[in-house]
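A single chain comes next, written as structure tokens; it is the form predicted on its own.
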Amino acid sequence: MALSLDRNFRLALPALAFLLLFFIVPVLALLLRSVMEPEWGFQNYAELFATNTYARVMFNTFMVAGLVTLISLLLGYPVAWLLAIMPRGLANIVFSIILLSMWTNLLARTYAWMVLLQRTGIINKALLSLGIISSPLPLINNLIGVTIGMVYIMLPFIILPLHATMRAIDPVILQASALCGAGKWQAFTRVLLPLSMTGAIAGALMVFVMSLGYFVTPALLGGTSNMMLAEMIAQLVQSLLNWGLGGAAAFVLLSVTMLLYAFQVRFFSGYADIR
């Protein structure tokens, strides 16, 4: 037994060394800089939460992440259900389109939304030509543009776990609920929704955590009034060379992410068994 453990440890040693060198050491260095620059103490964390500008950026980050998660869940749930009940051939085609959107370069997709959402873009031109609006809508450099771009990027990450969960639900259960007199709404709220809740929460947590640290899409589609935490960290480090405050903001973001991940593992680890 001891020999087996020793052998397993030696086999895992390269992976452990990699994690130590490229993850644990940088995180510890970041933490040290957050409490040592410009002087020893927690003044960077106090400034981060006490300054209105930084507090507004943090609030905006969590608000956008929550909004994107909610909209992605509302849009992704019916798509996942349709994929689960579609004929296998058609479902594979739709599924391939969803996966293709994930494989497309993130920067290219964001620039495509910049073209679509600008005042002279296709969306505003179509709305003007249909007479729905009388002047172009401001769909970029604001919260609307950030939300649209991030929802588009995050949708596959909520559809995939939901689809896997729904495919595991036996259709006989829904048929039995109908035979027992349940209407469509009752079958949804009392049968389908509870059985798919694990996948929905797992996907929502994944989208929320990923949205917290997104940089490219908010930077290109949002304005300065809608800055998110990742963009603020980049400015603090690259432009202002304020490694202490930037490290504090990064460590707060990492801590929230790890707490949410621990919450998911603690309460929704059964999702892996469903898949």
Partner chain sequence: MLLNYNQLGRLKYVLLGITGVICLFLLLPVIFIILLSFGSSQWMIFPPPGWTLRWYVELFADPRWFEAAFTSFKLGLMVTVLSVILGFFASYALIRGRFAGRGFLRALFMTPMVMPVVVVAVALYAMFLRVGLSGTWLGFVIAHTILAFPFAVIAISNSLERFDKAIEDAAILCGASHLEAIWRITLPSIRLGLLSAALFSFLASWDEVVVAIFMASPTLQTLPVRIWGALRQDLTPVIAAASSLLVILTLVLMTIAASLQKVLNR
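Show the same protein again, this time as the form predicted in complex with the partner chain rather than the form predicted on its own.
What follows is just the one chain, with no partners and no other molecules.
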């Protein structure tokens, strides 16, 4: 059936026009500027990858995003697992804590970490008084601070989908594996882990993509010398007014994000429907 023949399609037109005008057009215009300013060509991209500072920012971005994803996955997996099988009352408490942290204003949370991670903050104080360290650790204005702050933000985004996957696994399968003679470790590595893998990968992809483009936390916890891609784009256009280079950086961020998103939709969105 042709597009225009369906009456209901017309209802989507206002939203479509709105997105086209204020989303698609401006984004395309920005990307276009990367090859138009100051003149036609790919010199902005050449500069982006050749300049040490910019290349370092991109490296930092991917490294931090990767690290955040890995740590969130390792920390989130046991929680998601336990949440799926815990008695309801207890699980509800854990859920409320996760939701509270997730719903609390992002700036409020980041502010708390800014204070907590200071040289004189309570984390350093606690470690000092326990005798674990002898002098305060530099936890803020560097990538350690960014990683801690981001893991904090991303944890719920890995726990919730992974929990859904875990819940969908029939416990009888694990009983069957035990009857087949599998010990706990074998049951974990050969049954539970593979069965929960789709959820883990889907969650990890989402967290990685979100981390790549994150602006607020890196900007506040990272300090000036450890910029990440999103902040760099903002600086390039706002402070340096270099729209060409900013557009090029935006294109890099956008294409990686969209590629991973498409990958996730293609390979991991179906798994929720199969169940």
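Keep in mind that what you see is a predicted model, and the values were worked out from it rather than measured. By rigid core we mean the largest C-alpha set that fits within 1.5 Å across both forms. Positions refer to the first chain, counted from 1.
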- Message: For a quick test of reading the superposition: does Gly223 move by 2 Å or more at the CA between these two forms, rigid core aligned?
- Response: yes
